[in-house]
Each structure stands twice: as C-alpha cells, then as structure tokens.
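Given next, in structure tokens, is a single chain: the form predicted alone.
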Amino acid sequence: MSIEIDARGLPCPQPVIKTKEGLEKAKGKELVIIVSTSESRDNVLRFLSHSGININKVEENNGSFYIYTEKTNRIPINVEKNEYICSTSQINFGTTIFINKDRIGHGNDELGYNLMKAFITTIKDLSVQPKTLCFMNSGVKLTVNGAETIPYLKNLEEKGIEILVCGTCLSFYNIKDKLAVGKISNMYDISETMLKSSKVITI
C-alpha cells in the first residue's frame, strides 16, 4: 500500500515540504507524489535524489505529474527552501474575484443588487476569465435557490470557473440547504485560494 501526497496547485517549495512530511511517515511504504507543474516535479525529484530515495516511474496524466517511489525507510534531508523556489512565471494561479456582499456599493439597495447581477452576467463575455469566484457574508445569497444570479453562475461553473461558497455564512443566514451552485468551503480554503492567486479583485 502506498502513501499519496497530493501537492497539486501548491506554490514552491510546498510540494517538496509535503514530500518530506510524507517520507517521515512512510515506514517502508511507497509514495505517490502528485504535482501540477514541471518545475514542482523537478524540485521533488531533486529532493528525492538528494534524500537517496529511488524512483519507480514518473507519469503525466491530465496535466498533473505523478511520481512513484520505491518503498523506503530513509530519513529525508532537511528542506533548504531557497533551493526549491519556482520562478515567478510558474506561480500563476489566475484571478480570484472575492464577493463579500450581495450588492455593489452603498446607497440604494435595489440599484446595488442590480449592479451586482449585471456584473456577474457580464463575466462570461469578458476576454479574460477569472479562475475562482469566492462568496462570503451576504454574498452567499447570490448562490442559493431563488437568486436571479443562479443561471449565470451555473454557466460560469460549466465553463470551469471554480465557485467557493462560505459554509459558515450560509449557516448564519440559515440558507445552507438552499445552495444551488458552487462548493461549500471554509475560511482556510478561501484564504489559501486568494493567497495563491496572481490577482484578487474584491467586489
């Protein structure tokens, strides 16, 4: 039985750090390390080589790289983080749009809601698409049954745009069972998504 280390989407040197943590728990097992860039793959392979870990094979599948090691009880070397930093061009995880209310601006609520609906409607026609939409506080009301924005958000999700919805916020407004689009998420995942993004736009 092998230990799987899923380091996809993590900025360097995190894939190497997760690999080291996996090696410390290996206890005679094989490892399968999954990364999402060729630079992360090379960093992990270099770290394994320095630690004296033999590689069975390396495969690429659906844009991810799978590194298979032999069984090992070796103690990994310490990670020198500066050695495993990826170039800036490789750390580009797209734009995240952070929506923390169900309307845009202050003043007339009806106008603010209509502006938000128009904004979400317009996203699908933009030449540059965001990678993720994050909804928090009253913004989560845009993702539940009955919201006029649902058809447009579903269209964006079908195009591959990730939609993260704050579970705590849904519970606060007592609408968790009405979620119609997106994935229930938490503060950790939403914060990590924003920190990994090349740009965050707050609406």
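All figures in this text were calculated on a predicted structure; none of them were measured in a lab. In this text, the rigid core denotes the largest set of C-alpha atoms whose superposition between the two forms falls within 1.5 Å. Residue numbers count along the first chain shown, from 1. What changes on going to the form predicted in complex with its partner chain:
- Core-aligned CA deviation for G182 between the two forms: less than 2 Å.
- Relative to the superposed core, S138 undergoes a C-alpha shift smaller than 2 Å between the two forms.
- Remark: with the core as the superposition reference, the CA shift of L10 between the two forms reaches 2 Å or more.
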Contents of the next structure:
Amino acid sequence: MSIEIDARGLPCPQPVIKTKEGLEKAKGKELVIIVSTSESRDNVLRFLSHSGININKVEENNGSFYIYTEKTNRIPINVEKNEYICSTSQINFGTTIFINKDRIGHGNDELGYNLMKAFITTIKDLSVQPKTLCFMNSGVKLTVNGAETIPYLKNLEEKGIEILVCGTCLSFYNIKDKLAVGKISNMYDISETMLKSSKVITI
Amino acid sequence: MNSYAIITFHNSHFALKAKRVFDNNRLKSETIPVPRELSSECGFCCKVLWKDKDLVENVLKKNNIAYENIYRWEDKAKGKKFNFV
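Pass me the form predicted in complex with its partner chain as well; I've looked at the form predicted alone already.
Zooming out: every chain and molecule, the one shown earlier first.
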C-alpha cells in the first residue's frame, strides 16, 4: 500500500509542499511522488533527505519522475522556501499593482481621488507596464460603469494587462452588476497573483 | 483626430477647483497629470475639448480662477503632439 502524490505540472515549491502533506498522512506507508521536472525531482529528494526519509528508487518514465520512498512514520521538517531552488520560469516576472482604495493616500479626498485617476491615466504612457492590476475594497469602485477611470482601464486591458476585481468587494458595495472592466476574481486568485509576481506595488 | 486644450495652473488647488467649476457648468473636462513635455513638476492640469476653449476661458474668468497657460493637444495616430497656442 502506498500513497501517490501527483505533483506534475505544479509550480515550485508546490511539489515539496505536496510531499510534506503526503508525509504527514503516510502513517507507516510508502510514498510515490510524481513530478514533471528534474528541478522538482531534486527539490523533493533534497526535502526527503533533510527529513531523514530513505528513497527506494527514482524512475523516469515518459518525461515524469517517480520517487519511491521507504515506509515512513517520520514527521517531515518544515519547508524552508529558500532551500528549494525555484526556477525563474515559474515566477511571473511582472509587477502587480494592488489598488485597495479608490484614492491615493490620506488627507484630502478630492486630491486623493484625482491622484488615483492620474495614476491610472499615466500607466498607459509609461515604457514599463504592470502585468496585473488587482482591485479590492473601495478600489473596485474604479472598475464600474460611471467611473472616470473606465476608458483608461479598458485601454490597459486591451494592451494585455490583467485586471482582477474582488467579487466580494463588488457585492459588498452592491455594484457587481455595474462592473465595466476586468474579471471578477477571488482571494485565491488575487493572493496567488501577488505571490507569483516579482514585485507588488500597493497603492 | 481630436483637439484638446490643456490648461495649466500655478497650483493644483486651482486645477481641482477648475474641474469642479467645469462640472457645474456641464463642460466636459478631465484632470490629468501635467504632461512631461510641459513640466517635470508634479501637478494637475485640465483637459477640455478645444472647441470649448473660449467657453472655458470665460468660465475661469467668471470664477476668478487664474490659469498659467493653455496648450493645444492633438491626438494623432502616432503618439501625441503638443502645440503652443
């Protein structure tokens, strides 16, 4: 009896995290971990070795790597991210801009609103472009019909910049049906986007 | 091709005030950051339709809003071009 962990296609360090979860459930069983890159294989092997778990064999079959462990009851070590080399191809190299209110800064609201509008207007003219814009809390008000920012955001979306809008926030402000640009999104997508980005700028 | 008037002010208070006054007068306008071609300092300016320029100037005068300059901005297929009036 063995536990199979299929971590093929998962971005680094997910295969290591899945392995850790598998070990926690192993309770005396063997583990078979399947990964799709040699880098993930090495990371998983390194993690198993650090956790003191012996490997029975490693096989390569049809581009997948199968790692067979001994029967184990061991409690795995914690996954220290910097120990596992994640290739840059698994990181979304872009910049995410997190807009969590409908104005910039504190102080005068009219000034703050105009600064936000100016910020969004300016993005399109810059030589560097963000990869994603995430809108949360009152920031979602910038993405609905009637907002002066709509034409600029639409323009950015046409240029391929992803616009994620928090669905919970749209519902909260009762403006979900007015969404005019971007994609309704959730905390999973938004937090994952932020974690995958090489840089997150909070406005 | 669209023609706009870019109105610059000595101070962003005036720019925001001008925007309020334009709104009250139902004049189509936008506050935008002062284009790099005009100034490197942070500031807002107002962008209005060129055809409304005289109307806008009257409204500004009537409301005692001093402005610095008015530039003509023409949206062209390739980028933007600023022309002094």
